[in-house]
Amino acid sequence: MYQETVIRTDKLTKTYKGVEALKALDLEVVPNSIFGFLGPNGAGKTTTIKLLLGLVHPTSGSASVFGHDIVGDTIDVRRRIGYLAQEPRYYEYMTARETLRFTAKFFYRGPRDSIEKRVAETLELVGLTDKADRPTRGFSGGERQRLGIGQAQVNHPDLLILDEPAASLDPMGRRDVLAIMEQLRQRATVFYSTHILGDVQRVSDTVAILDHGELIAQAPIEELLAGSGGVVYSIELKGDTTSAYQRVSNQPWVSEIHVAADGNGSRWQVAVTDQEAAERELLRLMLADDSLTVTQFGRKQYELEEVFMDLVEGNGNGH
């Protein structure tokens, strides 16, 4: 069955006073994904979000949301989008319930009972039922962000755009926000910008990395975490590794072995050019010695931080 692309940009560019904030951006976001839009502060993430929402116009290029052009069809697009700004603002005297009710009335023309039901469901989703009738002026940072997500999704949009939803939160607050995002993806696509690498690794399906307005990577998270330097196996060993090292390094499909020793044994990083040969033979070669014990064996998973720093530094903009 055909599924429409949620967001597509084609050479989308924005220039402010001669400075390119966004350079020829090509993105594709598919339905019911959590899409992490990653980059350092000032990379162009918020500019992209403003373009997608029709809040600013592109200098060149184009973009569509649910097949609607962001310049011409903004009213049609906005009906299907929920948006959380980087620092949500509230009428401080209003309670969480009143805030959500106020927002919901923009979307509903039905009976009051149905609005109240939606508000109650939203309060439960974002974990604010017990604080529903307190003025928002007393809310913590995490509570304000959760209320902001509640406000963004109270109309059950097909797309949620969240600008740095967990940036200023402590670890508990960030965990709560990420958990809500995972729940929301069951009925919506979540597109969120962030510079917090660990959060991206925890919840995203696909990641795009922006640096100085330029897209430097876009791929499923598993693909990025497999690393760009080919396939590497991580092996932990105990015992005499001398003959095993000789056997492994002699294989034509082994391009490099990096060894780190500690008091309990050694850890090898074995880079290979032929993954099938490695899967078939590498462990057997290690276990050919009775005097050697393999305590851990598997394909290396990179941390997103490693991948991110390699890409940003390779882009010539490393700091």
The other form holds:
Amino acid sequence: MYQETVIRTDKLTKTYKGVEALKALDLEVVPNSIFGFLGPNGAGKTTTIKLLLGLVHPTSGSASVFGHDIVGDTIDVRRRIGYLAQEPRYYEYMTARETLRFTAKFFYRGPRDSIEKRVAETLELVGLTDKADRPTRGFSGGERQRLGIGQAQVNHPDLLILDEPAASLDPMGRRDVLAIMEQLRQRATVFYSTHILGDVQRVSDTVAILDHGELIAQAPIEELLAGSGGVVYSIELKGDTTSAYQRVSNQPWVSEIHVAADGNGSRWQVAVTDQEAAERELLRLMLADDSLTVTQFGRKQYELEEVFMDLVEGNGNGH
Amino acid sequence: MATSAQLQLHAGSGGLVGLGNMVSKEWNSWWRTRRGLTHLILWLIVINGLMFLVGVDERQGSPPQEVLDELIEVFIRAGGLFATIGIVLATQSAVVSERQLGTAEWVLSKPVSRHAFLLSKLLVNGTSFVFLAVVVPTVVFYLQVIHHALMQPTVVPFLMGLLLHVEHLVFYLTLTVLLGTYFRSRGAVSGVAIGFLIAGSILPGVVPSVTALLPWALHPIAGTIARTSTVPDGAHVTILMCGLWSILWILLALWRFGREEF
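Moving from the form predicted alone to the form predicted in complex with its partner chain:
Once more the chain from above appears, this time first in line as the rest of the complex follows.
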């Protein structure tokens, strides 16, 4: 079945007073994904989001959301989007209910009862029912963020854009936000920017990394976590490793062995060029030596932070 | 997009998308907060309080027609001056604050046009302010006039004078909103607008030819019409130009706001 691309950018570029905040961005977001948009401060994440929403104008290039051009059809684009800003602001004299009602009325013209029902459902979803009729000026950071998620999804958008949705929240608030995102994924695509790499690894299925306005990686999370330096096995050992090292390093399919001391034993990172051969022989080669004990053996799982730092530092942003 | 069975989606994508909701929100900011009541009390004290003092002073043995003329003149000119400063101060933050606080960015991420955002401010600020600083004080003034002068103003010329007073306010309202799309601080917006108002008491003496083209002469014209039912020579040009300037300010504000980045 044909599924329209949710977001497609083509050489999308934004320049502020001669400085390129976004450089020829080519991005593609598929339906019903949770798309993590990563990058250090000033990488161009918020600029990209604002371009998609028509809040800033592209210097060159183009982009579409659900096939609608972000410049010419900006109202049609925004009809299908729910947006949560990095620091959400509301009219402080309005209550949470009034804020959601005001937002809903941009999308729906009635009937009034149905709008009120939708508002009540949204308050329930984000856990603000008991604070629904309090002016937002007295809301805590977490409550504002919950209201932000509420107003972003009161129209049941096809695309939810969240700019740093968990940045100002405590661990419990973050957990709740991630849970809401996973819940919303069933009916919408979620595109969100964040610095919190653990959250991305937990909920995202696709990740793009931006640095200095340039896209330096875009891939499914599993692909990114598999690493780009080939297959690496991580092995923890106890005992004399001299002969084992000799045996393993002589294998034609072993490209590199990195050894690090680890308490009483050592930890090896063995990079291989032939995964099948490694799976068949590597552990056997280690166990051939009776004096050696293998306490852990497995294919290395990269942490997103590791991948992120490698990519960003490789792009010249390392410190 | 998923919708519940009964909810009806808005359609259309013209330049006024979202205007109704924005007008409703602006209206509530005047009438469902203390803002409207504050202005009501303020303008009754400032304008009608002033008229009370003038009325008491003028009643000392003067002929009723003289008292009436004096009251109308003061009401149009002094009341007009206060109301003009008032409309600048009341709307100086209409655009600037929304931009600074981030609420403009939030609202404009929804399906609402920038024209609707700006026009709602002009419409609601204009009508609310005119109601509170012109209509209500005028009704009270009418009763004050009957009390002090024992006469009524001639209705049609008096209303024409008031219309010109409103035209003057609209000029400053549109100018203030326009300035709000250019400047980042409220001080700059109100400074330029009130500075322009004050320039009206200096520049005509230096460059008399500009007076007819700018709104500074509107209040004297309005006072003359309201008192004497006669339209001064050259008044048509000033009345027309003031209207044209207001339209120009609106168009410039829409153009500038359309290019704004949030």
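Fair warning: this is a prediction, and the values are worked out from it, not measured in the lab. Positions refer to the first chain, counted from 1. Superpose the two forms; the largest set of C-alphas matching within 1.5 Å is the rigid core.
With the core held fixed between these two forms, Met286 has its Cα displaced by at least 2 Å.
Comparing the forms between these two forms on their rigid core, the Cα displacement of Pro31 stays under 2 Å. Core-superposed comparison between these two forms: CA of Ala132 displaced by 2 Å or more.
Superposing the rigid core and comparing between these two forms gives a CA shift of 2.6 Å at Trp268.
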